[in-house]
Amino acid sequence: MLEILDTTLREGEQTPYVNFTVDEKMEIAKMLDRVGVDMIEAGDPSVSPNVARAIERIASLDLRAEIVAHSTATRLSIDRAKACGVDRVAIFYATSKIHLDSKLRKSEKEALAIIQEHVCYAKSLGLNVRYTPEDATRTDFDFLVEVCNVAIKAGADRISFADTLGIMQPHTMFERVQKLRKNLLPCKIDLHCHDDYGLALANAMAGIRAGADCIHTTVNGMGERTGIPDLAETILAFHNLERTEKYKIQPLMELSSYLEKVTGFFLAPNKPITGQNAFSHKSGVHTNGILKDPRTYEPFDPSVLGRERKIVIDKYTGKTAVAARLEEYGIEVSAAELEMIVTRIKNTGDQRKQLFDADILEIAEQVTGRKIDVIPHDISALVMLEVESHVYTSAVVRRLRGFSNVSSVYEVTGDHDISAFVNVENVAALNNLIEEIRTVQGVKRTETRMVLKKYSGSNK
């Protein structure tokens, strides 16, 4: 059956520009177990006191899933995950020519002497054992079984197949691994696949579907580079098209939330999942199709993750989402009068860039001739943000001055350290608003208060 373990505290950690606190790795640590992941790689301690720290705390933490150190092939890194307390320690050597050469400057027959003597090091402190072929996709395939093998009689009882740079395709992946479990001693195979190509899901899928055992993922899809499968994407992908229903999928849009309040890391709109636009429906086809059922475009119901489905409307949208649109607010219109309002926001459409629902109202009132007053305009309101402790404050300043609706900005003291006072026409334009806001690099939280009443400053 499919194992996960998730790196997202390592191989995650190893995003650019990302970096945990220790209670933010408690944290995230915990939310994976919720989930269900087989098995959380916290780190590699030597890479500084806080990472050690983070990863003994975790391994206190009596989790259902194996905690694993990640270690270079020496004494001193892996005494210090024997002093973490972790479950399994992860080796990693690296095995093709141009590593071996170029960076490591060592021969085979060296490198077979320092993988073994490693393996069996951490085997005799009682650890579980993984060793990781680093570039084993580039490596000679017979020398690539041999050294695994090696590692395997040391007493590995696991080893990672890396895709260090992503090159394999569905096909060759499924190819190689095959061919590695029939030549390999006895024990379970992980995969490594970095997402240089975009195909690094793909490729754990057919390496599974090929004998391997494990897929080693990162909340979002983080990592080196282009990072590596995503945790949500890989379980879904799992269960809804593999019929693996082993891990909780509920908890996977609040990690997956947390992890960019946290980061800085924010996704994409059309990400798989989680994006924003995962349930979003634009086309006047597509959503006539979604009104009536929404199976006809939607591959799983958004509800499994706590998400809803979205109607876009715009310049694409046709009559039966501007109907139940207008519904949403409880207006009724006439055959006529819908023909009208869609004909006047798809001209309205194609001069910009986004309808607000208030656009979409402001329309219908033209139409009908009818007040529609179920929005609120004229609004005012009070910003408060968190700024990122490495972000200088005053840069964030600047962003937000920029801001059309941004009438006055404010460096304070307290709970946050920005206070920016906006003037917007109605809610949905503050929602906008608020929402860019959340893009400005540095920005960790806001916090919104609406203006219900306005004083002048003096009263004589």
Ligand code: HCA
Contents of the next structure:
Amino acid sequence: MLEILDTTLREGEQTPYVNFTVDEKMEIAKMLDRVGVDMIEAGDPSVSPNVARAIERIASLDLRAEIVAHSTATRLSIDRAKACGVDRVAIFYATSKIHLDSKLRKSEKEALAIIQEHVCYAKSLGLNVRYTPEDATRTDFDFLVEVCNVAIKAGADRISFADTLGIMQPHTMFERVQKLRKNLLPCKIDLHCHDDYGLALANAMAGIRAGADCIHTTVNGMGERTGIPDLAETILAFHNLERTEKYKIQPLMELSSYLEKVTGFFLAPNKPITGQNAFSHKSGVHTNGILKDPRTYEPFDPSVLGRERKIVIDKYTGKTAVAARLEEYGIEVSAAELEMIVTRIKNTGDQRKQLFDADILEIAEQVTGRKIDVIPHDISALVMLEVESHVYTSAVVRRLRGFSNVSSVYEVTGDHDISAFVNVENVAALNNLIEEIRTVQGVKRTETRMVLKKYSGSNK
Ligand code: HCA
Ligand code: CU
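Next, report the structure of the form predicted together with the ligand; the form predicted alone has already been given.
Below is the whole assembly, all chains and molecules, this chain first.
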């Protein structure tokens, strides 16, 4: 059965500009435990005192998952891992020629001795031990087998086959893992696949098929450079495509959003599973199919994630989608009116980047000549902010520009320091966004004005 080790707290914190507080790490660990991951890699205690503190606190939470500390191959570092009270230490030491020659400046023989000594040492402290040959996929295969078997004999019960540079493909991964399995003494095999070519999850799935046991993931696919497989994508792919129904799906969205919030590392809209567009449909042909039977264009029902499908209305839209949208607002129109509304939408869509429900309602009002008195579901708002006097306004502006729902930001004169335009799906989302804006360091006060109608200038 597939196992998952989530390393959001270690590899994920290696994402450029991402740092968690101890409390955030504990919260993330608890959420991961609710999902049911088998192991949580909580950090390398030698990185900083706060990293060590977080590992210690997580180890004392008594979670279901096995708690792992990452460590370099030094006694001091292994001692620190032990002092944190973790179940397992994961010792990494590179084995490829380029890492040995240029980075570590050690011969293969010296590397073997170091690895054996430190695995033995960790084992003697009563820890479970994983050994990671860093850059394993660029390591001479015979040497890789030799190193791993030395580590297994010294007490490691897991080997992490690390594709540190993400250079595998599904078929090469399959072959390598199969060969590794044949040549290694009994042990579990973890797959740590980096996503430099966007192949990480595909490679990991191929490795599992070839006999590996465990996939390393992070929430939102974070990590060094382009990261490693995303937890939600991994779980859904195995659940739906491989029928491995071992993990809880419902908490995944909340976990992903929480990470976006505390890291300021926002997902691309087209990110699978958790991205904003994952269940949005646009073209007339697609929306027509979806409205008749969602299975026509959805690989699975978004409600399993607590998500809703969304029909985007613009120039690609057909009559079915427009009629359905108007019906949502309780607006009935004749066939002729609908025809005219769709024509207007197509013309407006040609000139505009984005059509809001307010625009669609306005068009319906003009075409039918009847007053329509409803509040649109998707909304724009103007958020005005006052900034603490000791903080640079530009620093707050920079943070605001990182929010995916903020479309423009102005530094202004007058009672407020900053005005930001935001676009959100509904009032609840607006509330969440304002809460998030309030957590930006230096924001003293916010005032929000909902936009009722929006007009473009003559040159737009
Ligand atoms: C790194 C180390 C590592 C270790 C993976 C593991 C890698 O280079 O930062 O211990 O399984 O990618 O090789 O993350
Ligand atoms: Cu890594």
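Here the structure is a predicted model, which means the values were calculated and not measured. Whichever C-alpha set is largest while still superposing within 1.5 Å between the two forms counts as the rigid core. Residue numbers count along the first chain shown, from 1.
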Exercise. Please say whether, between these two forms, the C-alpha of residue 50 moves by 2 Å or more once the core is aligned.
Key: no
